[in-house]
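Only one chain is included here, represented as structure tokens and corresponding to the form predicted on its own.
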Amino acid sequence: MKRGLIILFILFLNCPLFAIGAKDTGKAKSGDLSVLVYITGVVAGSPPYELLAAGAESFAAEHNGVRVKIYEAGFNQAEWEEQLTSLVASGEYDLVLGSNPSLPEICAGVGEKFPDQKFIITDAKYEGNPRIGTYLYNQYEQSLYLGYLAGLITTSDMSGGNASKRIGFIAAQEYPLLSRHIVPGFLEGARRADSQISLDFRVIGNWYDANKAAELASSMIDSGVDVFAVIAGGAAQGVIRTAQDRGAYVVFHNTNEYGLAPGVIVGCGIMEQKKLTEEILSDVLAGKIRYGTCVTIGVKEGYLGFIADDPGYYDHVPAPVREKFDSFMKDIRAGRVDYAIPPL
């Protein structure tokens, strides 16, 4: 009887159920995680993608067992779902991580074929799908304060300004977040500086044609625009070049670009995409991610801001303009600026 019990105990230790439990425990301890960073475009020239990739690679470098693959899907959106399906079909990745407002719907389609696959998308809003978690930057808020700065500049006596009270926005393509949050927020912010300011909005049609972007910028300057916002990936170089040649100004979303054109780029917002990426991956390892939900983050939460401690700002923007803008930013951080975010 005793010998039989010993044999049964040995068999229990070696049965598949026990082996699976041991494997799961080892995975949690070592932090095993395979991440596909799916870039809908290319990394170079796109601050959100550069920061997403940098955050994932930095996290992997500091955590044994975390493996990261950066995949650039290119600019043909019609190919994105097929590419992602092929990558996910390999079964290699525990998590697909991306950053694009249109990506959650693509992931939802792919997830129907691979129900165990998990996706996390930043700069997007999507709720109700148990495979997908999203984080939405409050881009209306960022555009509001950058627009306010643009409004102060266009109504100032800075050398590149004019009397037209006309600002410009050049985008690579239209998408809901841009059309409903970013552009309207920019105009509202500018009109808080002067209610008579108008906005000239143009679309390039892609994320790479710097020559077309330059042509649009030149035409807009001819119509009276003296301050630009631009969200256009690599094509933004055309706007910057034209602003340099013709004495206009540029404010930038999401990243520090003062060094590209000192005295021309006179304001830069910051999106803490790298920090958010690292925190997301940390939460994935800890099992803290809530899929099926969207988390909205902005200035108050520490994921959006403005870079004021750079000579590109304080050496080229006059003190009276800086004082008004800095006061506005303090009110934003303190939650004293009232605004309504339009629905997406």
Ligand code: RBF
Second form
Amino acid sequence: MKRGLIILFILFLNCPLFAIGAKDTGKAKSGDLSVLVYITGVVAGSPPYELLAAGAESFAAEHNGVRVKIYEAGFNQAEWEEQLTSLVASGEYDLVLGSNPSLPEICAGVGEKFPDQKFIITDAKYEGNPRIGTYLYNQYEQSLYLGYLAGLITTSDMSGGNASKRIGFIAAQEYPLLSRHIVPGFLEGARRADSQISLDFRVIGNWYDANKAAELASSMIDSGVDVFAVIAGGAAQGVIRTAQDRGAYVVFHNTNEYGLAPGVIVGCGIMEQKKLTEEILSDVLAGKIRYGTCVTIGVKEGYLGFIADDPGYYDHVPAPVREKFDSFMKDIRAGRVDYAIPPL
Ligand code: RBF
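Next up, the form predicted together with the ligand. The previous block was the form predicted on its own.
Full assembly next; the chain just shown is listed first.
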């Protein structure tokens, strides 16, 4: 009788019902990660934010136990620190992920109140804070080659161009990365095509007013501009519209936008922000992230590029221009173009 009970007990120990309690029913504890994607603006219309959100969401979809919350902080920059503070105060997030050159400073303030909070910010440079890791795209480099293309176009005989060697840059607002890297890189690139080129630079005042951007673009065309660059989030649509209506060209940073205005958007750079976001989250899970440092990434590292295999480029930019530009890009990739990145 006693032996029978022991056998029954052993059988019970081995039965599947019992085994369920010990089974891993989902993600291993070490793979759990709760991420707040803090969008400094709105996602729609801003390539860096669209790619950041897409990268985080696709990573979460492929990794059990990774949860992602996309939070749009809106356009009132004065509110960002307070909003982020109350989100972090909930204690819900292992990591705050963002993409904006002004974010690390805000995170440093929030981190003083919540010392265990970790932050990773792309498109920014910040060093020496053990809670904050940053990744800086070499936007001087992207602007250099887009500027070179703009310079080739403004001095070409393309039908939308004019005789004046004048290119334009429309920005939503001024900030150090724009004023020290993006705009100077663009002008230097253009002047490598022709040293006589001048730049008309204007500021909208916000990241959403496409009508104001359109007005600026129109007055710039009046002053002789025939090729534009624009860093203005959703407001960039106004520049594209005006270039389309009045016959000018646009070279676009960060994303493939040829399809928006074929024959008008004639060159697109690419920023591999989705790939970077997925890699960052994978490194976070693996415990491989280094905080307190900045990693600078550009063409040679595979995070910036130019989309040449698109009809928006090869059907609309004449062969002599493309030959010069493609050879410049080849030199950039090979590290044969000499330039200095200005301090930020
Ligand atoms: N870029 C966008 O595409 N959309 C935005 O709403 C936006 N807001 C920004 C707000 C601030 C305060 C700063 C400093 C930059 C902002 N950027 C925005 C620029 C973005 O971070 C990046 O530098 C540019 O898109 C060029 O890659």
